[in-house]
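Next up is one chain by itself, shown in structure tokens, the form predicted on its own.
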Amino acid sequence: MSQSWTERFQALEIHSQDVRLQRFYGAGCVGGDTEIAATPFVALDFETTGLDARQDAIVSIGLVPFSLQRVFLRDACEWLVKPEQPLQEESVVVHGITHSEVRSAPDLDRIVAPLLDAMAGKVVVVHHQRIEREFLNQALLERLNEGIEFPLIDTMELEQRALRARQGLVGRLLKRPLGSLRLGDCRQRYSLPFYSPHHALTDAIATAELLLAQVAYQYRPDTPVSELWC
């Protein structure tokens, strides 16, 4: 991208239609030199009725605020959202999710709002960067014909940097196989303790930590945020 991300919130802000998207942009974008001792970060997690953005929906969010010096535990936010089609019984077993929660949840739209608030200013922190962007974008543009850019750093990309520097020339010549970035296989590396998987909250704690040990192992305090993210 020609432009910075702090030029392109500027950009985004004065086209966007809808005033959600259009305070989103306008808390702005830290700069890409910005040390990453001194970002904002919120994790953010989904769990989803499936893996296609076009075809499946969010039922919950996950996210919590968190610094290089803390997490912010009493910020955090969850919320269970309603699909637009039926759960299918193979993401009820991931998610542990039941039709009968989601039945009394809130669309999406009623949540952007408070989604976005949230996420504005910071730096936002996934594993597996294709399901939190693409099913936020997409879920935007059915809700506002709008959809939504930001940088994002993603833990699962930041580990697999790691391994693969790990696994060197002779590795790489030899084809050994990397490790697996599951969230929870990644955690152990660090010796992080282990959570249950697919629950969003949870989820987003747990790459909050993981992006700390990360940096803790691997970056120095004044990396630019700009090395990390994508």
The other form holds:
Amino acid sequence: MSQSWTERFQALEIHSQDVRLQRFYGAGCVGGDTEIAATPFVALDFETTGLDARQDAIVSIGLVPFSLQRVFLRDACEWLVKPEQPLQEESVVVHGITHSEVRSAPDLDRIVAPLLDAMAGKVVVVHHQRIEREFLNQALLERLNEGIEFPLIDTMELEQRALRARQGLVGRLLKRPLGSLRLGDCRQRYSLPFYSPHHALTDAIATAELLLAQVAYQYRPDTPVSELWC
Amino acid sequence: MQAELQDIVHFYQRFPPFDELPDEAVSELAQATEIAYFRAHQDVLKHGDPIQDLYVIRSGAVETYRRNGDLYNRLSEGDVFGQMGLLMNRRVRFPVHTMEDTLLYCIPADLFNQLCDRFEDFSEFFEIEGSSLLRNTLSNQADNNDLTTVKISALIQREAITLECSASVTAAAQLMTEHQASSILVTDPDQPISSDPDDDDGQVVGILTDRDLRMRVLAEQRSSDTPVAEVMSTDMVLIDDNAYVFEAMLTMLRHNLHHLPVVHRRRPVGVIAMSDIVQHESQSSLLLVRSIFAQQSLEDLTQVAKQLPAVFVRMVKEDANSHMIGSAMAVIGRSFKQKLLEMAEAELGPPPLPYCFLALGSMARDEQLIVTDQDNAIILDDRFDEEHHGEYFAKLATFVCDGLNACGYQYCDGDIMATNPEWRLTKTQWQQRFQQWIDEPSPQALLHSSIFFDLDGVWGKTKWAQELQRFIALHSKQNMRFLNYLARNALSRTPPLGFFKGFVMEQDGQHRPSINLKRRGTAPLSDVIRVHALAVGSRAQNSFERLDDIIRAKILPPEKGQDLSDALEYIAMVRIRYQAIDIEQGDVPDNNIEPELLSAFERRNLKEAFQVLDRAQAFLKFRYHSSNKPGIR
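Having displayed the form predicted on its own, please output the structure of the form predicted together with the partner chain.
Entire complex below, previous chain first.
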């Protein structure tokens, strides 16, 4: 990208129609050369009814702000969202959110403001970017007629890079298996404890911790943040 | 909305002190938590850095260090660190370094303080360690439990310099100069060590110091080939290499020594100096002994005595065994007596005649615990004359016994105290009294006098106490009639063996069913051990040391001596642990335990220990069956 994220956010703020998006872009984006140690992050996780952003819906959102030094649980948030489609039985099994809980939950529309405010000015961190990026973009398109763009660090992507580096050229030629990229398995490599999966906030915390561990092992505190995001 | 942090809440609920907090407090704690990650082998906290959080290890492991770089502690999942820094001056006291990848939950200091204020259990968890350190006058030294677990043999820095007793004083002076030593141990090759007769080094029989050379050789113009045996001091304190560093420390404080020769069965193996152990010296019990001697008034002394329960609890927490705790409590008890006697003499003037103040019972056996009354007596010089000297010693005894009572050592119910004129006897009268107990025993007389067979000199002519111990050992050995009566008394208190079928309960003051672990456990065990010890002529007073002598004399079936030792240790430790719990809960400690408090594990072991006592009593009955027949060999 020829344009920096900082410049992109400035442009998007002007072009955006929705006041909530204007506020989000207006908070700006850290420069790509900012050191990781000085970057404010927010880990984000969605539980969804399926994997297709166009057909499936978000059922819960968890997020937790953090820095390289600390994860701040006091500012953690979690929302249940009422999906447009009824819940499929199989997804209930996965994330454990029941019909009755969802029935009383608000529509995503009412969560957009607090969600974007919590993300504003921070670099978003997720595990497996497709879900969060595409579902959020789609959900906003449907409700605000506007999508959303932001830089994002994907711990799954970082893990893949690390595993590739470790696998080496020979390993790649011999097609040695890379190792699992699931959140829990990635965490195990850094001796992080087991957290019960498929709970949006727990997964967000788990993702934040994973990034701290990845940075501790593969990067330095003064690595520019642009080396991590995509 | 309030985020749900179930994983974190559940984690906290698994570990003390958080497991005692109410649900809403744990939830609040989880909300306030910050998480930090450190890979293996990184510094988490550096000495002197500011500290704002209490740290709880979520996963991984860390080591904490003293300022001098020595390892202080290893901690893992659920363990807590940083409290010391938070409680002191918000600076890191013990640096922390990760051993493994470690995830930490950090609790902000403000919330930590709030929780301490709101929940007593929570603050007590941190106070035990914290408060003793606050009191620690040598505050730059980290506290240390090495003293209670390390044996002296591990600490010997210098070899003992020895010389045979036939060598000349010139040879001694040359050897001392060569080694830059101010003292030398003198051995006698003609007195081999009984356990190792081939050892030609011989026993330590004396010590020769610079001072002896000056005062007894030069000043008296003795010839340079005088044998050292003629000028050495035979009055010396030795310590066995098997003793704990802790005991060495107490011995040095008690006798005001700076060097202590270490022997293995009276064969010299080294010397330890006060300086060798002084860096370890932050033990609160030692500080307590020091502060006892530093007090100027009885009122100050009673204030110092209030620290005793905390010192006791601390030793229990440091996993000290019953022997260490018993001897520490006994040394502290002795120190109170010594200080009180010093005060008494200051008030009443110097004594008109030499005397020896005696400790009896558990204090003499070095088996004193926290619940104890005072048992004491006085040996007077043979020139004692009631008309001239009686009033002085009556006042002295009253001063000491009242003082002890004020310090928490209650008056003896049986009036076995120096205030009772019956127990202020001259040396000769005491010998006659013991002779009478031994030669013309009656069960009734012995029932009340067995406490006198555990005696120790605390103040004054302590040598007289040793002479009395020797007198008793010589006269009671092989005296079957006496041993027979003593054995009968030792059978009067039986172990509560209905243990599993329902305890044999005793009604304590509060009418709750309980067993008295002293009356039904440690006391009858000590009684049994005393009978065997007197039978073999042992002069030891401590039950474990008596058992060593008994085992060496081979009068018990194999293994039985060790069984007795284990049983005594186990019952004593249960008694000690429950007293510590009582103190921590703010209750008055006693010797009773309520059986429902015991775990299945403790019940099983206690039952086994009581069975050892039961079998030991049966053996005693069999061995000392009749007053006329000699015992079965």
